[in-house]
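What follows is one chain in C-alpha cells, specifically the form predicted alone.
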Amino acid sequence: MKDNLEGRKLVDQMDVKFKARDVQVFYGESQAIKDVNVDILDKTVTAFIGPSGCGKTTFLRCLNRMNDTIPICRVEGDIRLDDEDIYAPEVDPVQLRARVGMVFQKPNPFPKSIYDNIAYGPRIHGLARNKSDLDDIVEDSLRRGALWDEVKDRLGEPGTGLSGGQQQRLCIARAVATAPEVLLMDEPCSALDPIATAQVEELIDELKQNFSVVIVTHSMQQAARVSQKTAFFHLGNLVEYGDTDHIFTNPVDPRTESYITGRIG
C-alpha cells in the first residue's frame, strides 16, 4: 500500500507544470495579488475566474513574466516551470515566452502576411534550418490553430484581413509555432461572436492534448465547458482551486458559492 501511495505522489508531481508559492504582486505601493499558492498541471485546461479586477490576469501575466514590461510592477514569491525558477537572474524572459506562449483578449495579428505571422517566432528562435522546415512549421501550426483549410491558398495575404475569429485562431497558431509547453489565454473569446467562440473553445479542447492551457475568462459557462481545473480569485486572493466540476457544484468557500450564484461579482 505504501508503495502505491508513493507512486501516486510521484505521478502527481510529474504532472505539475507550474508551481507557485507565496506569490505577491505590487503596483507601486498597491498590492494586487496576495500569497497565491497553486500547482498548474500539464496537458490540462485550467480556468481562472473571478470578478473584474480580482487579480486573475495579473497572476496569469506572472507566468511568462509579462509584468516585467510594467515599470512599477514588482513580483515576489516563487514560481517554477518544471521546477526551474522563472524569475532567476539567468532566465531570459524572451526564451521563457517561447516556452510559455500567450494569446490576448483582442486578436492582434502582426501587419504581415498570414505566413509571416506564423513564421516570425520560429525565425527569431532559430527553429527552422531552411525554407522547407519553415513551411512545415507554418502548416503544422495553422493546422493546430484549426485554420489551415481556410487560408492555405492565401498565405501571402495580410493576417489583418481575416475575420475576428480567424484572427484569434491565427494568434493561437502563432503562439504554438514556437513549440511552447504552456499556452496562456487572457479572455481569448471576449471580442468574438458565439460561432467564433465555439470554434476557439473546440480548439482549446484539442490543444490540451499537447499543452498545459491556462485561460482567464469572465464567463463561468465557458470555464465549465473547457476546463478541468478552476481557480477562483477574489480581491487579490486565490480563494479556491480544484476540479472544475467540484468548484461549480460543491464549492468549499462561501465566497466561491456567492460568485457562482451571482451574489458577488
Contents of the next structure:
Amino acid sequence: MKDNLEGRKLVDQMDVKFKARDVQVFYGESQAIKDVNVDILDKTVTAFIGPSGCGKTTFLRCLNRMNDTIPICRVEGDIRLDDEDIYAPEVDPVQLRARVGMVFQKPNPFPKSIYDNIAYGPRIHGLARNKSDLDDIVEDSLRRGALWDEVKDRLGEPGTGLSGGQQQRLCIARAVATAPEVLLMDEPCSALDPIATAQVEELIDELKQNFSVVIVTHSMQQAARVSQKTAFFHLGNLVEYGDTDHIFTNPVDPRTESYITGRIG
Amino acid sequence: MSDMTDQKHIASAFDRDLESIQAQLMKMGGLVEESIRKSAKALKSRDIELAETVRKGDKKIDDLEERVTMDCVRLIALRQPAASDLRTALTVMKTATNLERIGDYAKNIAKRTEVLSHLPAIEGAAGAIKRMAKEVDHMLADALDAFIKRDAALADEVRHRDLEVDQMYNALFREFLTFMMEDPRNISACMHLHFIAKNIERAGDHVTSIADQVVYLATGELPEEARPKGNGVPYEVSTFKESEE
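In place of the form predicted alone, the structure of the form predicted in complex with the partner chain is requested.
Next comes the full complex, this chain leading.
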C-alpha cells in the first residue's frame, strides 16, 4: 500500500507532455481511431504496439499534425502539448513540427551533403546566428545521433551515400538538430540490421534524458527493450496503456495478453 | 492442458513446447508424490525393499528436473515468452526445483528407514509420521492441480494447510524429546525419526512455495500476506526443559 502511494507520487512528479482526450480520426467515412485518451510523459520512451491497421501510426501522426497533409483525414477531440491545443487555429503546423520531430520507417535523407541534411532545419527555423553556431549544432546533433565519429571526415559527401543504419541515424540527428521537445519515431528500425537496430535503441535510451520519445514498433521485443510506457492499440481502440514491465508480465486486458503472447494477429 | 487464455498460439510449435514442459512437470510431480507415499509406507511397515525402490527412484526425478529446466531455458531463449507464457515457464522452473528437493527428502527418509529397521520401534511414531506425510502428499496433489487449473484460490488454501503440518511436526518434536528423556536407549531411533519428521515438515514448506508460485502464475502477483507459521517450538527447548525439571 505504501509502495503504491509512493509510486503514484512519482508519476505525478513526472510531467505530462502530451494530453490526448477523446481523440477520433476518420479517413473519409471510416473511423481509424476511436475515443483515445492518453497522457504521454516527458523524458520517457512510450511505445505504441498493435497489429497492422490498429491505428498506432495514425495516432502518432496526430501528435505533430502530419495527418493534415491527407485531405480526407479528419481529427476530432483534444490533443494538448504542454497544455496548449495543437489543433487551435493559431497554431502553425510547421512550428509545431519543429517542437515535435519525426523519424520515419525508411531512412529518407535529403539529396544533400551530410552537413546540409543536419543544417537544413536549424537554418529554416533560424536557430543559428552564424556559421560557427551552425557548425556546433551539426556536430552536436551528429554526436547525439551516434554518427559523428563515422562521418566527421566526410561531412561534404551526400547523405544518401551512407549505409542504411547510418542513414537512419542521420535522420535521427536531423530530427534532433531543431531541438524538438518530442521525437516521434515510426518503425525506425524496421529497415535496419540487428547491429544498427541496437545502435538506434541505444540512441533512443540516451535521447530520453532530454526528450519525450514516442515509438511505433512492430517488434514487441523492441518495445520491451526501449520503452518505459507501452500503449496497445487494437482495431482503432487504445486497449491498454501502462508501465512496460507490467504490460509484458501481467497485462490486464485479455486482448493485450493474446497479442503479446502471439495468439492474435 | 488448460491455459489462461485458452487460445492457441499462431505458432503451434510454441503451444507444443509449453505443453511439453508442463506435462514433464506433472510427470515429475507424480513421481514425487509416489516417493513420499512409499517412503512413509516403508517406514511404517519397516519394509527395506520398498525403501530401496524410493532411493533408486530419486535418480529419475533428478533427471526429469534437469530436462525440464533445460527445456524452459530453450523456450525462453527461442520464443521470448511474455505475460502468462513467461509466468508459465518461470513457474515450471521453480516448481521443478521444489519437487526435486521434496524427492531428496523422500530419499533421505528411505535411507533412515533402513537404519531404523535395525533399531527398536518407537511406539506410535511411524503412524504419526505417516499421517503427516499423507497431509503433505495431499497438499502437493492439490498444489499441482491448482497449477494445471490456474486456480489461485485452491493454491491459497494449500498455503494455509501447511500450518497443520507444522503443528504435527511440533507435536512429534515434543514426543521424541519425551521418549529420549525417558530412556537414553531411544535416542538413536528418535534422532532418526526426528530428522524424518523435519524432512516432511520441510517438504511441506516446498509445497507451500509451489502454491505461492501458482498464485503468481494465475494472478501475476505473489501472495502478499505472509503465510501462518507454527514452527516456533524448536527455539523453545530450554523452556520445555525447565518445565520438565
